[in-house]
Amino acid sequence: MPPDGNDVLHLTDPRTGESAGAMPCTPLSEVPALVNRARAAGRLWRARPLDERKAAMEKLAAAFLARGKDIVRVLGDEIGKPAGEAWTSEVVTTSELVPAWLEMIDDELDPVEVPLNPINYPMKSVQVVPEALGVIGLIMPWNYPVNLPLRTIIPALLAGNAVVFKPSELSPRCGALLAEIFAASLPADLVVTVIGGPEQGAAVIEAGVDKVIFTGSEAGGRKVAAHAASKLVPSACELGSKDAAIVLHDCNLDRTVAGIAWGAFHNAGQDCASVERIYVDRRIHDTFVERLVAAASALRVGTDLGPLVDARALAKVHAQVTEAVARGARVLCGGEPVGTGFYYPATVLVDVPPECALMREETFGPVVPVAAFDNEDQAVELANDSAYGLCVSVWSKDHARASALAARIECGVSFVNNCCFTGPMGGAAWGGRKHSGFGATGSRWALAGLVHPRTVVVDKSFQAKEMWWYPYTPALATMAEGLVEIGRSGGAKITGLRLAVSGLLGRWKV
């Protein structure tokens, strides 16, 4: 729930729907403090030598997975994350992540030289030099409170930045826990967390930090980047979806139903990654919806299925159901709440007028329409008339032409035959395009936005002036005009060369 005046969150069991509790926040007029406080923490980490930062998040992966137990159990408390998922989805990912960062690091903080024309530019050296932005503020969804934030934290830290990081309202416990392992691992203050909902991030972006990254809806990634951009602080937001899947009819099928059930209902499709539309090719769409129909009717709710976060989660899923059939829709299974608590069931629909908010809108919950397709070229269309950009699944036996036709979809992650897994890798890009949102998270892309590009020139020339400095005169000129017609395509070559080494000449009297 939201805060109380900014003072308490009061928490509820997504499960049983009853109270868990409250938490208190960090007071406002505390945030400016903790954010300086990470500032000159982060001057000191960064003076460090990368070996050293490489080995304090060694330590860190370390401290991160022998707390593995707690984290699955506080993940079932507080967002009601089945254990199977919350090990794969939170604790595995994780630890891989490490890993990956630490591997490539080096590569991606290495200088990169210009080269230069030494005719031109002699005795000289450019450089460009990635170096820490200095604070990083990180306001954060509750659908993976433990993986989502560490993807970014870990390649900030090692970049040699600090890192405030602002937790989702819903789930406070699990970044208090990252808090504590955070504090067990890492010198102190390089990881500020300040509990509390949207008035907490405000603060965080109005203290002064110099990048916000932001995960979460398009309403709240709307309001975080006007926010940042009236303070010149740059953002970058991970948002919505409404992910398609394309199924064509020489798929596996075994294989697509089985892909396509777990893409659209694991995490109770809470999740940005979700497939939450359906695009069958006609002559398999009745086997098709058959065979998904059986496997979402198989999965145990409370086991397979973990609850939404909240009542509001739950209405809103169960809203765009009920106006679909309103509409005509037919649901095949599910479709109801189930329980107690917010549950709802894996739901799958069909002849769902386009028009509907189920096929438009981000749904956030286990319920997937299905329509039909008569051809590749009307699938595209299908698939690219959406507000959203973030991914889009092929599914077929014959993989170049899967590949060439996810290819026409406007989106930042295509899988073919696959589906929903690569946000967690460190190694591989995660954003959208449209309103899914814009900036990466993994690979060097993400890095880049983690960095500040300072060049650096050393000049060891022994010449008392550049031939570019004043006195301006006409032998500079026609130096110049000389450089200009050799670089030329198609150019006079042996004029060119006459008139450089006349203007040369000319400078060197001067």
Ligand code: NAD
The other form holds:
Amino acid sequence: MPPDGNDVLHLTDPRTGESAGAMPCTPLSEVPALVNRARAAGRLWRARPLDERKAAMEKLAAAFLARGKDIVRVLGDEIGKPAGEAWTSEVVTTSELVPAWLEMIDDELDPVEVPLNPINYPMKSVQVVPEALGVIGLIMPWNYPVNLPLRTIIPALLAGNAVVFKPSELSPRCGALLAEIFAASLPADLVVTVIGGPEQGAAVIEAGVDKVIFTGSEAGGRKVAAHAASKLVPSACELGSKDAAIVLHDCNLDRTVAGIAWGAFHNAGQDCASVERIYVDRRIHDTFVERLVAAASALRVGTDLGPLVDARALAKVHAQVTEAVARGARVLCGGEPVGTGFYYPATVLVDVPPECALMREETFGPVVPVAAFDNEDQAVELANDSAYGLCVSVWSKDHARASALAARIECGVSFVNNCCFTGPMGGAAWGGRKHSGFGATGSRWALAGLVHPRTVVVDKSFQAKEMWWYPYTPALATMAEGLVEIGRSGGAKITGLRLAVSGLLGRWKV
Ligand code: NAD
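So that was the form predicted on its own. Now I'd like the form predicted in complex with the ligand, please.
Entire complex below, previous chain first.
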């Protein structure tokens, strides 16, 4: 539920639809002071050697893993995540983040020497040194409330930043549990947690953080990016999508059906990278659909398939299905809410008109439409016919052909014979194109967004003046012309040398 007058979050257990108590919000008036405390902690933190920061990350990783069972329990209680999924997608994936970043961080934070032409720039060194931005404002969604914040917090801290973390109003208890883990393993105030809804998120931006990293809906991203831009604060936005799977006729059908069923239905379809549209070679369309419907129908609601997060999400998903059916789509399995709470069964549809919301907007539920294509160009056109572009998966035994096809899809991540799973990785870049957002998490490209590249110049020259300083005499022009002639491909080198030397002598005389 949204915040009530900014004071308290009323929580609902999505498995039953019953009240799960309330949690106080961080008062808006306290947010600026919290940001200042993080800023002060960050200054001390970045003065510590990288090895100390690395050791602190190992302590954080140990504290995190020691709370593995608590994390899984809270994920179940708060957003209904099945235990197996909570362990694999939140605990195991997150446990790999610290080792991955420790492996990369020295190289990524190393100063980069700028190669200089010693004739034009004698006795000088120029380096680009990555340095911390300051305070990173992290505004997060509820669907992976543990891994998503940590995939940014770990590299942000290693780079010397402090973080102000605003978990979703739908997963504040996961946020509070992470805050306990930070308190047990990190210097005070290095990661500050702000509990609440959009108002608290806006207050974090307003308080003057140095960068905003937002993961959430397209609508939220537009507001956050505009707000940050109005304060000249840079932002990165990881948003939703409508990802396509393309099934070629030579695929390994068993693996393809199992993989796409998981891609479409894990986390009850509430994954930014869920398979939300399937395009299948017409020659195997009917067989594929029959097998997918069997796989979807076998999923056990409550065990394999958790609930949707709240009543609003359930209504939105069902409205998309209802609209598609009203326009002529056929539901082959699922299609109606089940049980108590906010459960929706795995649902497969065919004959969904392309203009339906189910084909164009993010569904964020366990629902997937299937359509046929006749040739690869048509498959590419269908997959690219979307405002979004996070991932694509292409399924075929011909890996080269599938890779070439995937490369034609306008998106940030492409998979051949797999889907979705690289988002939590420290080493792989994750980020969308088009309305799926901008920026990256994971890899050196994520780190580049968490540092400022400071250029540092040191001049050891004993000369009184540089050649380009005053006075601007004719000798200066002669010397510069000579240098250009020497460097120019096909230039008259002897003439150039003569001009450069005579210009130089002229400068010396001055
Ligand atoms: P949301 O946009 O409703 O909220 C996300 C966060 O932003 C919450 O903490 C919310 O309180 C805050 N917020 C919302 N409006 C704000 C505003 N105007 N100012 C400041 N803060 C604001 O999204 P959600 O429902 O929590 O998450 C689901 C969405 O996230 C889906 O669209 C999903 O695809 C996307 N997502 C993307 C990725 C990715 O890596 N691309 C990963 C996970 C989820």
